[in-house]
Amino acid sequence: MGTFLNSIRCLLNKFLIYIIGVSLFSIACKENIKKRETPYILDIPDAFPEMPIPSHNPLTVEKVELGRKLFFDPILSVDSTISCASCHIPQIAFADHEPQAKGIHGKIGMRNTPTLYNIGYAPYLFMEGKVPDLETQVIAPVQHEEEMGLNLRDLLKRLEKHPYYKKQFQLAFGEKPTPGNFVRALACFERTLISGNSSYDQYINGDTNALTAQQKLGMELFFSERLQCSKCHGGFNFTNYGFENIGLYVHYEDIGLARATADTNDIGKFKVPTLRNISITYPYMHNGSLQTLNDVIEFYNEGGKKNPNKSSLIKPLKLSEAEKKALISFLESLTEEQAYTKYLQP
């Protein structure tokens, strides 16, 4: 019944967005565009908790549609070549396959692009957790010189002159584009990016044939006290949202959490990432230094490098070859291959 209701919610949201899009043509003929606040119904998987939505930015169909349009539009970059979707590619679970993100003029960022799926559940953003919410986070990539490189003031001028955006901001917020409603629209769209129907999810929801025998063995290993993977990668989103130094390096060029805290004990600590859709979001680690899941398993199997801040959980695992393959097979079961299709532009 839960799956059926979620399908109905998804279809209802698509229908409402279609109606909003079509209505823009008739609205354009009117001088006075009235603000609309059509509630957006999130498609929450059965095993997921309710998503925390800030009271100052409730989800509406109008804001989600505006945010979706902005997300895919290169108008947000200084030379109109880069959109949010250039790095957060829907077909790659809203991540990419670059070691570090590429911005305008081919500039290389300092970190790997994370998936945006289930980002609405994150209690903070960036790998050192220095940003408290999506509304605040949106501004950074737009203005950063190595990413989109566009001053927010100049962006707003562009949006005010654009026929679609001029009308859609009025429809969604009842006013012209402002910094506040720009970030709220993008944040609303990003909160709709939910993935929770992988083979693993189907299995825990009662389909005993959804996982292979090898994947079931990998699942047992993953949740075992011997490996303790779920100590960090636990919960519905396979992350505890904590910060850990896993011993990736003896000396870290990127100091991670210490950038935010200035505490030497935090050097090399990064936010624990979700493992959902992990099979398609390679390369891995904060800097994309490990290319494949096999590389990742081999790294953990060896127990990481010596570092004074390394987590006590990181130690040699002594996995057999069969166990390594089973663990990788289970991680592959956490990917929902076609989840992105409902977020693409019509």
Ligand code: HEC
Second form
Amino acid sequence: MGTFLNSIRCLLNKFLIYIIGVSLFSIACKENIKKRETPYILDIPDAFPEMPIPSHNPLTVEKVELGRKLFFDPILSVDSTISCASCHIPQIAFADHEPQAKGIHGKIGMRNTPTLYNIGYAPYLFMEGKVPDLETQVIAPVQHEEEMGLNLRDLLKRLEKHPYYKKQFQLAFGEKPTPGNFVRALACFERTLISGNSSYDQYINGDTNALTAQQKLGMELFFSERLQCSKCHGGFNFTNYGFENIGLYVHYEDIGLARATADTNDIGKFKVPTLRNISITYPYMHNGSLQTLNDVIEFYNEGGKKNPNKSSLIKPLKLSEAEKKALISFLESLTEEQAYTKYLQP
Ligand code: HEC
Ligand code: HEC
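Since the one above is the form predicted on its own, can you give the form predicted together with heme C too?
Expanding to the full complex; the earlier chain stays at the top.
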């Protein structure tokens, strides 16, 4: 009888230990995935303004890391072949070398992939500016038939089943994956993509040897009243974010801003692109129709095609061969080759 009671007690003890163990373990697990909000400090170059961050989506280390993983993960496309980074390639300043973007099943889109550096400063997105912010933009490529082709509901199901994402969404948002926190995480990562340490930047920060004599001549031309490049490509990011028709065509196949406004005066107007990292983001223009910087300078030198909406700033420039070379050499000084490396690792 005594031994029987003892073994019951022993079993009970084991059971209690087991219960305590299990509860401690689950408490520990819950502790592990408590939301964390470690502030993420942006590395903003001295000559850059502060970046506007929406109050509903402050930058945290946890969100940036989640967004980074999502950005590089082909899980975002219907057949798991394409990630954001397939088109926005880090080594190519988060752009690519295709004239027009290539999405799932090799489908060709209508536009050239733009760089994502300094995208956190853009007051609106896309070449006709129809998207107001990075959070709203994310949905477009994922659901776009020619880019990633995945239904958002199916994507969230995939993420919920995935051990890393299950944990990291809890850590970053204290919630399972939702459309709102999916787009917030990607937007947070995109805001960390900053490039502002090219030879040109080193020069304006006081290193007078950072530019060659030829580049300095090109810089003078670029900012001159005669060429007027900086009237549109001005400011810290070499764009005034305006919409302009530069006379690339007499008849535009892609009508640009007019797609958003339905105003014929806007046909052929496109958002002025940044010129940072321009030497590695070829080919150029909204449709990738100009292959080299040489082609671009020849185009501007001729003053563009006849078009009723062409900006009055675009006219024949009568550049000498030496001036063309200097201008190209200056544009090359806006490239920061190694900026991408810090985005490949957490
Ligand atoms: C198939 C290639 C492709 C994929 C995949 C892709 N993009 Fe893009 N992206 C483009 C092209 C092309 C544009 C220009 C579209 C336009 O302006 O009409 C663009 C534009 C953008 C812009 C606006 C840039 C600007 O200057 O206005 C952002 C931001 C962006 N993409 C982020 C992303 C993110 C985040 C992902 C992943 C969820 C992604 N892209 C996936 C090709 C791609
Ligand atoms: C009236 C405003 C305006 C002026 C002046 C101007 N640009 Fe542009 N630039 C644009 C716009 C808009 C685009 C994009 C056009 C398109 O995609 O069809 C562009 C495109 C470019 C591109 C290709 C960018 C890319 O990523 O594809 C380069 C390089 C460039 N411009 C350099 C210059 C230089 C150099 C000058 C001076 C000789 C100059 N621009 C003058 C508005 C301007």
